[in-house]
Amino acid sequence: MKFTCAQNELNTNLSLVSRAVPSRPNHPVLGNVLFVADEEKGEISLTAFDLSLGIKTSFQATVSESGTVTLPAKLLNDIVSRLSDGEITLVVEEQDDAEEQILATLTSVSGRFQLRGMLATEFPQLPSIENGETIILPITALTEGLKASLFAASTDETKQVLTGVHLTGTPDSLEFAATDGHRLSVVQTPLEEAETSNITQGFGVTIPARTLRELERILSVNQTTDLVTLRVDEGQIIFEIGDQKLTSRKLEGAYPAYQQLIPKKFDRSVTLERKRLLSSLERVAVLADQKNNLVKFSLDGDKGQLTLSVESPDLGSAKELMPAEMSGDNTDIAFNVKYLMDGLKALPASQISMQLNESTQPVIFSPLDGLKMTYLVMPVQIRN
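Just the chain, alone, in the form predicted alone, possible?
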């Protein structure tokens, strides 16, 4: 195998797939990246796979000799990322199939490096889907939905199904839902009917948050006009964006009936300026008690004012006032300040509404215009 390519091309694509390389592979070959050089197409494809998440990408190169090899991802990444701009040539000498150790030589303007690799036959194949559902989605809808939901997914591996985002579809919209048991984000992004005409009734899939974070990275470097193909079967998910492919296992188990958690009526409603509220929270959070990270909201409709306050026995206290349009009785309510700030950063609007009932019941934050998003936060009980 022999090919020549630009340093930045190899570096970019290698960095992308390396995110699917396990830090502690249970088989040596899984710590490698699979290279496939195609002389006829003038193309190099790279694949990494940890048996759960797989990433494949390809790019154009001058291929003198077709071939396959797997090379250690971390070592190669460390070398290529440090090379200066310019051409890189990678050569793998023909090897007897009986020999497992392979020597690859990488040459650049500044030097020459040799790496030991392994046979490509050792590398597991990425999953494929033959008879599952296939849905074509616009990048814009996916990007908006992920940005406004991913942050709310659980990091607790004991609640596997909550470590993902639940994706459902209708002919005219996609719905993303994520919850960790303390907060819930539900986002609806509109779709052109032609793009989702093949979504079947009752379509729903729970996708690991880790997979979707990698998808976000891939989408960020693609054109917003591009389309994404999503293939789903009983156990696997495959996203295809141009020459790139992302494969993942689905999360098993029934996702919670989250719509039942969202209150239908509210006694109080408050309109707030999102950026001002977020800035105030960031300032007072500096003095929040490290144990409970609590911030108290005091709503005063007579004064048209919201007071934010925090108190820590070890650090001190802080208080900020801001204007608020309010209907309903005055009340005090407290939240985990991190949960609030996470949601406010994701809400895509300058003005937001805060709807609530009693101080122990779920509170809803939503944008007044633009994206249809519901962010539910469970309040924290105030101890007097």
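Can I get the form predicted together with a further copy of the same chain as well, since the one above is the form predicted alone?
Shown below: the chain alone.
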């Protein structure tokens, strides 16, 4: 194998796939990146795979000898990222003897590095999908949906299906849902007809949040395409973004029937300025008890005013006021301040509505206009 490419090209692509290299690989070869050099196509492909998440990317290079090798990801990344701009040549000699060590030689203008590699045949194959469903999605819709849902997924690995985001296709939109049992975020991003035509009725898949965070990262640097292809079969999913491919297992198990948790009718509705509410919460949260993180909302429709208060027997107390347009009877209701702040950061609007019934029933926050997002939070009981 022998190829020459630009330092920044190799650096960018190595960093990208390195996200799928486990920090403590079960098998040494999983700590490596698979290199495939194709002389005919003038192309290098890099693959990393932790047996759950896989990332593959490819880029143009001057390949003078096709070949394959796997090289230690972290070490190579550390070297290549420190090299100055310019050309890099990577050579792996043909082996005469299977027992022989594989040595890759990386040459740059300033010097020469030799790294021990392993045979490409030892590297596990990325899953492929032959007979599955294929959906084409616009990057804008995907990015919006992820931003407004991912934060609400559970980080508790024992909660299985809740550690993912559930995607369902409806005739004119793609719906993202994530919940950790305390709060729920549901987002509908509209799809053009051409894109939805390929979503079968009843399509649904739960994808690990970790995979989707990597997808978010890839989408944020992508400059080559507007569309993402999603392939799904019984056990696996694949996202294809231009020259990049992200593979992942699906999360098994039925996703909770979250739609039935969202109240259809409300006794009270309040309009609030999102940023002002968020900064007030950030301040009063400083005094919230670390155990229950409780903040009390006192809604006064006559005064058109929301009062936030926090009481901590050990530390002190905090009270902030802000204007609030309200319909319905005055009431007090309490929340875990962390859940509120998470949702307010993700709500993509300057004005938001808060809809509620009794102080023990779920509360809905949603943007007044723009994206269709429903953020449900369970209130906390106020001890008297």
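Think of the rigid core as the biggest set of C-alphas that the two forms share within 1.5 Å after superposition. Residue numbers count along the first chain shown, from 1. Computed from a predicted model, the values in this text were never measured in an experiment.
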Rigid core fitted, then: does Pro323 show a CA shift of 2 angstroms or greater between the two forms? no
Asp314: with the rigid core matched between the two forms, does its Cα shift 2 Å or more? yes
